[in-house]
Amino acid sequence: MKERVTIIGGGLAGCEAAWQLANRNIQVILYEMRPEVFSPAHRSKNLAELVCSNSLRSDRLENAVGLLKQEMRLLDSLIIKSADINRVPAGGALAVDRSEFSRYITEQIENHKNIKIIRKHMNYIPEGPVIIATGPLSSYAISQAISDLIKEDYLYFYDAAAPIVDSSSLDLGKIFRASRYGRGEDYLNCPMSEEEYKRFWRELVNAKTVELKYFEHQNIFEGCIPIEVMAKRGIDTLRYGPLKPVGLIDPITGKEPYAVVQLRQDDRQATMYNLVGFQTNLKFPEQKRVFSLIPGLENSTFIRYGVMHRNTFINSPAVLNKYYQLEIDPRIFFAGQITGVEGYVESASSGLVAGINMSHYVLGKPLVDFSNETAIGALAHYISDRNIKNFQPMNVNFGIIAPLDRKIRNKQQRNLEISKRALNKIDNIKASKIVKYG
């Protein structure tokens, strides 16, 4: 009889963990609550749904998330494979057709001989080996079960999703195609004059927001801060953030605009575009009113308005080790944003590590430390660092990866050398057959 592992949660991390286990000839029972129960942010019954942006961010090795993707490619990641197959133009970033992306993953999981999907809302933690990948929108029932298990208070932060507009409703006479610094033409750019920007800013900071009555405090994660909150920090804050015009030249004027709103393709057919950096908690009529002040969006049709929801994560350094394993109950592993990794790719990365190490656990083999010289390992070491006093969600970055043993002044060259070392480390792990498939 094959070993069997239960995974709770069919998001990016749960699917990646299931894939890694199943490909090592271990039976997986994957519980996914949809369509029986939907979270406030989910719309589809497909696995691995992207609920916010459709971008998996940079695909360059000079960027830490680009390194993380390449490490995952070397380790046969299902999530990155789907992203590569279903990518849409986005300059130096890896963006995807979100529907095709999740559909491909769902089909791969459904058709795997070693995976059984049960569409049921789990409100308890079962016996035997378990990977908990319930995500940042974990239901109250399973959240309570986890809280009872780890004896730790939950932390939380608010997350927000950007609006999506119908491309046919855009005024392309006011919009130009370009990526920053001449890297292609993958983005639609809405240039704003000083007068247009200041009017937009005034309306934005005074717009009505949704009251989050069911939460006592707001603790907004900096990486997903709502645009209206950012705007209230100062009139020029957006011009140094998501509306920065640097690296973009308006072909009509031949000059750099005062501010620029970028739109990123959201599906393969280019029928939908999302407003880059426009995560928001504005009321829907206010979104229509204020965002229609953006040049080119005056008569835009909103396919999806921005929404805000609570993301939940555990105090991982107090309870997890570098394998994403629960120290007080080694049969249980955690994966995904509930561990405090932040971002789509980071979430899938934790699922990859948890899946590989769960396979080693059930087979009685030593667990795998990817080391903090790799992006994958650096995230695992970060979430289990006992020295962290005020634990907060973290995107992958070169700051958490072990530095080189020599100094390189040029930042890009230094990052490339760190990436080369990391990829060699992953190659060596593969060559040693530590992570050999079953």
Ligand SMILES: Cc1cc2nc3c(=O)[nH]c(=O)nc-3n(C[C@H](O)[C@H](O)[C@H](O)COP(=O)(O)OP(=O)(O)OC[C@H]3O[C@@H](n4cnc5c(N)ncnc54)[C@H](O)[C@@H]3O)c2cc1C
Contents of the next structure:
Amino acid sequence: MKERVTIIGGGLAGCEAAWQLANRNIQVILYEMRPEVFSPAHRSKNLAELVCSNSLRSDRLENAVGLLKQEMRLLDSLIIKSADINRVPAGGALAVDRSEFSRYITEQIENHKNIKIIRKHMNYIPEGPVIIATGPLSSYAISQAISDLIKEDYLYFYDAAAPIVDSSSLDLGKIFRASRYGRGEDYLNCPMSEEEYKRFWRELVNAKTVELKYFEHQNIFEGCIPIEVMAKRGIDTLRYGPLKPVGLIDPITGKEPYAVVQLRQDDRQATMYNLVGFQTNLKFPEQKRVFSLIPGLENSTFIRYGVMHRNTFINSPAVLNKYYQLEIDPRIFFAGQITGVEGYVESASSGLVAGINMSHYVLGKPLVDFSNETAIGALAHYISDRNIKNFQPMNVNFGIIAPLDRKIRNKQQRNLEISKRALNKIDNIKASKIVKYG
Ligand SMILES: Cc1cc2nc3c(=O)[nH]c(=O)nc-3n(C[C@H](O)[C@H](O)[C@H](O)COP(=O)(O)OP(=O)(O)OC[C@H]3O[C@@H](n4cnc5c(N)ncnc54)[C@H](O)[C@@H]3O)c2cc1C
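Next up, the form predicted in complex with the named molecule. The previous block was the form predicted on its own.
Zooming out: every chain and molecule, the one shown earlier first.
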């Protein structure tokens, strides 16, 4: 009889883990609560839904998330495969058509001979080998079950999502196409004069926000800070952040504008664009009122307004090891944002490591340490580092990857060397057959 693993949560991490297990001939039962129950951010019944941005960020090897994706490609990641197939233009970034992206993953999982999907809200942790991948918006019932299991504090903060507008409602007479520094034409840019910017800023900082009800504290992850919170730090903060004009020349004036709002294509047909960096907690009518002050968006139709949500994660350094395995109960692994990795790609990468290691666990083989010389391994080492006291979610970055044994002054060159070493390491792990299929 085949070994069998239960996965709770059919998001980015759960799907990647299921794929890795099923391709190693392990039987997978995947529980997904949608469409029976929806989190506040999920909208569709497809698996692996991208709840906010449609970008999986940089695809360059001098960027750590570019390295992470390349390592995952080498390890046959389903999430990265779908992203590559469903990519839309976004300069040096890997952005996707969000519906096609999750539709492809859903089909691959549904049609895999070793995977059975059960659409059910789980409020307990079942017997046998289990991967818990219920994400940052884990239902309250499963959060309680996890809390009882790990006997450690749950942690949380707030995350915010950006609005999306209908491209046919944009005033293209005011907007120009360009990527920064002449690297293509992938973004729509809304240029602002000093007067337009100041008016926009004034309305933004005084706009009404939604009251946060669920928790007393408002702990916001710096990388997802709402635009209105950032604006309140100072009148020019946005001009050095998401509205920075550098590298963008307005063809009408021939000059760099005072500030620029960028719009990124959100689907393959280019019918939808998201407002880059505009994660927000403003009330919906306020979003319509204030964001319509952006030149070119005066009459825009908002397909989705920005929202702000709880983000839940466990105190991983106290309870998990570098295989994403629960120390006090080794039949249980965690994967995804709930482990404190931050971001779509990072979540999927932890699903990949948890899936491979769960297959080794059930087959009685030694678990695989991906080493902190790789981006995949560095994340696993980071979330299980016993020395970390005030654990906070972490995006992949070169700072958590082991340094080279020689000094290279030029940062870009140094990062490329780290990437080269990491990719060699992954090749060696593959060649040693310790992560082979079947
Ligand atoms: C509002 C918001 C915006 C975000 N924006 C971005 C962004 O723009 N870019 C980025 O890189 N990251 C973003 N993140 C962070 C994170 O990368 C994503 O949330 C990512 O989807 C996490 O992957 P995951 O697999 O861990 O969780 P998810 O993709 O959320 O998957 C978890 C799955 O588990 C299911 N589930 C939950 N509880 C149960 C249960 N009890 N029983 C059965 N099924 C259950 C859910 O329905 C869901 O399908 C955002 C997070 C939030 C909350």
